[in-house]
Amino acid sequence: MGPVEHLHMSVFSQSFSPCGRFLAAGNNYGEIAVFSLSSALSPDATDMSRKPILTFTAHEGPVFSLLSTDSHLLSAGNGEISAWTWAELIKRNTKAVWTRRPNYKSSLEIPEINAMTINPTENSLVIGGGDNNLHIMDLESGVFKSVLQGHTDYIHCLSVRERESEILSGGEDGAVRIWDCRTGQSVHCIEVYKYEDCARPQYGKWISCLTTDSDWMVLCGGGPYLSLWHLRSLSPTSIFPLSGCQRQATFYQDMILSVGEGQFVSHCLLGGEVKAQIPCTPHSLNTLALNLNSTENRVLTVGGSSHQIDVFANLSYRSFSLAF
């Protein structure tokens, strides 16, 4: 890949291997790069240690979402999901184990798949994207077993409340829907943009990031301000004064980490205070990932409008960057 492609590269998705020693990252050209974190974090690391051990083309269009199971790396592109075994990728074998396409209404329809999550209780994969529906695939058989309908526009993000057996989805229509996994019905709908303190009409109503602590909190943002919601009362408890649209956020210890428009990772306290904003290399950020699979390689990685992925061994500052 030449300098012009590098200049226009964006990293959309990331996933750590089950052992925590490797990171996969997907870009706008349909490529997946696999990095060795143990090499990159070694005291003897060189510039080459921070380059991919493997780069391959996974899809014709962008790699919108990546996800790891106990043994596989799953990748979502335009209208399809593919799987590779981590054991083979580490040996630099890039042959996909399987590729599946949801049952779309028309064969001419190739919607992008923006989000994937695993529902461990049912051993199923939940996907959402450009056809406004959630598709549920049984991971054992590879069969798409149900479709959840309710959103009226693109689905951008998904999360699972395992204890409650609920799926949460957020979309372009401004709705956060809560689905009962057992019945496939939408049981609650939060329209964040209708709350005056959350609304930012100048940015639109779309929901681009969504996460839950599975207990009582859900965090969502996009056009509206990033906000923390109490799931029992379905009301906002904290609203975070972050200027740009937030694209991904996660709970970590007693904090929330968030990225979006702007060249920084925001550290927010649950009460609504922005505690710190840590500078990053890309000017705009799409994805953040915490490696909780390995104690010695425990890092935060952040990607966006650059061929570089920032690595934070300490949350207070960027340690170094990996590069496609």
The other form holds:
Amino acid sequence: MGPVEHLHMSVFSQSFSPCGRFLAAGNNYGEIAVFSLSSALSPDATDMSRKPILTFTAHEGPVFSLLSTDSHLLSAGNGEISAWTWAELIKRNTKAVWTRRPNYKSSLEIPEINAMTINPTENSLVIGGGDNNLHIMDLESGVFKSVLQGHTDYIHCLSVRERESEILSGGEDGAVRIWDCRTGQSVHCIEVYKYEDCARPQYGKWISCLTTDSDWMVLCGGGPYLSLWHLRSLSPTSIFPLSGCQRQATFYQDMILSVGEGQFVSHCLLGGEVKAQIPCTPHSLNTLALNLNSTENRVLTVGGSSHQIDVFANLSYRSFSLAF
Amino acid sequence: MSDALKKRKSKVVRSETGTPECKRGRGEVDQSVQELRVYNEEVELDGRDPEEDYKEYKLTCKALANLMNDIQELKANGAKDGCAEVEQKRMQSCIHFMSLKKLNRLAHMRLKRGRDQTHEAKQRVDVLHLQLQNLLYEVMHMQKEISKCLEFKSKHEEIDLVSVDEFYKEAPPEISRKSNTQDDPHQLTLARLDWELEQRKRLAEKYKESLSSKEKIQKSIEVKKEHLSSLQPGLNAIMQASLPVQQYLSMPFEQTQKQTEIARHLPPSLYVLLVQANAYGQACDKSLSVSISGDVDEAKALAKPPDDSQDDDSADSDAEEEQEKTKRRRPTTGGQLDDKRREMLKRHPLSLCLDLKCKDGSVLHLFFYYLMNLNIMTVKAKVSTATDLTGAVSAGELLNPDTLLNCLYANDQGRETPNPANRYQFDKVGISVFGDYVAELGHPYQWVQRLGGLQFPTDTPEGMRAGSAISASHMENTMKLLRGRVQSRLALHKHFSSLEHSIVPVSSECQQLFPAKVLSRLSRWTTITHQEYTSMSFTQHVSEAGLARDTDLFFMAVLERGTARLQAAVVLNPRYPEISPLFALSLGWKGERTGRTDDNLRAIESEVNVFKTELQGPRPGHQLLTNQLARLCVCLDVYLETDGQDDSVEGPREFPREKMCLRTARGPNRLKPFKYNHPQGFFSHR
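Switch from the form predicted on its own to the form predicted in complex with its partner chain and give that structure.
Then the entire complex follows, led off by the chain already shown.
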């Protein structure tokens, strides 16, 4: 990997290991790098400890999504999902445990996988991507058991409401669909761009980030403004005046952390105010991850259009950067 | 009374004279009696005890005193002189006197004898003492002698002997006498010395033999030399006679001979280069030719013992390049220091000219110089082309002799002297950077030193090799690089002149990389400076990554389609096409977007910067730059046509969708399809 490749690298996905001591990150060249957070955060950390302990090529296309289960790391590449054992990765063994490919209808181009999420009640993996459909894979048997059709353009993001056993999906077509896992039917469809307060026609209508706290609200962003929706009434409760298109957001304590276009992490209050915008290294951000798996390595990491991944030990300023 | 006094007198006289000789003179009778008595007395003395004598003396004295008292009493009572009683008493006391006298004599004799005895004993002791002294002295002397013997240095200790083991192994048994010498170190040493002597005798003989054979050989050499020198005139005559034949057959023996004659005066490094370049030219590369230029006489003079009457350094051969150079004047502060500087930077009067011909007829002239006092080599370059290459303004830098050979190997800029020792020399004469003098002296590139067989230790340690091995190992590679450099520069030159006319030349081999219809056009191609490049906001990430150095060439391309105007700042490494040009983009359309803020522009950048291998075209990839520009045009088309895909927007679109795309957006950052698939003619995502 030469300096020019580093210059054009983007980080698309991140996932913390179940033990919380390691961070896996995927980039646009199909590589996954594993960083040791504990050594990068230790007081005697050097530049070398902020380099990956392991870098390997996982897929041909970009790694848009990474997900950790209790023992495995799942990565999504060009139309395929691979699983790696964390224990083996830490031993620098980079052989995939399995690789699965959803049944796509033939197409000139292999559809990408933009989002993955686990539905814990059914122990299944929900996959959404370039073919406009949601594929549900049983994690026990590895069989793709159902396909949820309804979106008219590719799917950007997924979320699961555990208690209600509902899946939410947001796509390029601007729709947020809520699916009932048991019937496989779309129960609701929110079209965010149709609400005047949220719409930004100059950007477009796509929904690229979607988060639910599983209770009553859902956060949608993308072309339209980032907005908090009340699920029962299906109406926006607060709209956040963030200028760029948001790519990922998450609830954290009584705040919402959001990243997207722009060189900063936005801290928003549920009421709709932007509390702070914390500067970081990449010019636009793709991914944000909070390490809640271990108390001593509790950090926020963000990655974007750079080979660097910014680490926030404290939410209010950037501590240092990990680098591919 | 008077008689008694007389007797006493005589007795006193006798006792006073004391010695028998005196008595002998008085009366013969007395004498004989007395002699007998003296004799008897001496014998008697031995028999008597001194204690007894002492007691007798006391008794006698007592008796005498009693008699005296009696006489006194008698006299006092009125007795007359001569009365019988008194007379008797007087007789008795006379007898007592006699015995007292005898006792006195005895005492004297005893004393004398004692004295004699003491004296005798003392004498004996003295003799013994003397003897002891003698003996002590003798002992001391002996000890001295012993230690002298012990300290005696034998001559043989200075002789290097063969070791004992070796001695036993090599020496014949009659010398080694193992049984004798094994236990006796003295014998052993003697034997070893014998053996040494034997060997030395033998070696001396051998030495004499060798000397004589040497003399013989010398004589024979002498004879042969004479024979050879007698051949010289004959050979010269043959050479002279063969000249017309050589000319007729066009075989340049004479010329090469002359060259080797001159070459003898070359400094070693230039000589190495000459030999290696000649060898390489003959073996591998016919289009390489080497010649020597400069003042031979001056070089000859230089070879002689140092002669301070050397005049200025500039050799005649340099005159032509000097003319076309913008003559640099060195600051003339302090004439003496200036002279010293000039002396230090003096180059050897002879230089090498290496001509490298390319297929298209252009020639790269390389002039190699040797700086005598700095012990480094420098090079000047010049390109002469077959066709006239004027017109391209932006190409001006391309064939600039100053930068033409920059970074032939990575990081070899030829501004700093490669010889670490030079820094100290410079300090002395106040030269701060060698870079100020390269225009005049030529560039001291690392590869030039290696071609000349000069190797200087660098910060990165590597194995030291010597002389022509270095030159030989770098010759082929360097010549290839030099030729590649000239060809790539000429190719760029050609491309630039068409780029300046807003034409992006695409060769027939590369047609398939691009769709037939491309609407974006190159509108401007200009050269910019490093400062201008770094001051632009959309190139910051390139500068920060350290990919834009001042040795690179910088250009600005402007692509236009309709109202959209794409600026592309290009970094062209001197080692192009080995290191590909780097593009940074800024699009002026509906506001300003750059590769740093717009993911799609960033994707276009990586499309030309990262996925460049497919754009290289036929080897060695001279078409890379133009292909990158052509792809930029295509990508701009795609970008503009797929932007604002919101169909709900009213009115005609500025850029109607003409390209065939499977999907207009993909992935979380909604990239546009920039990859062209050749036979089918559609665009897809990477």
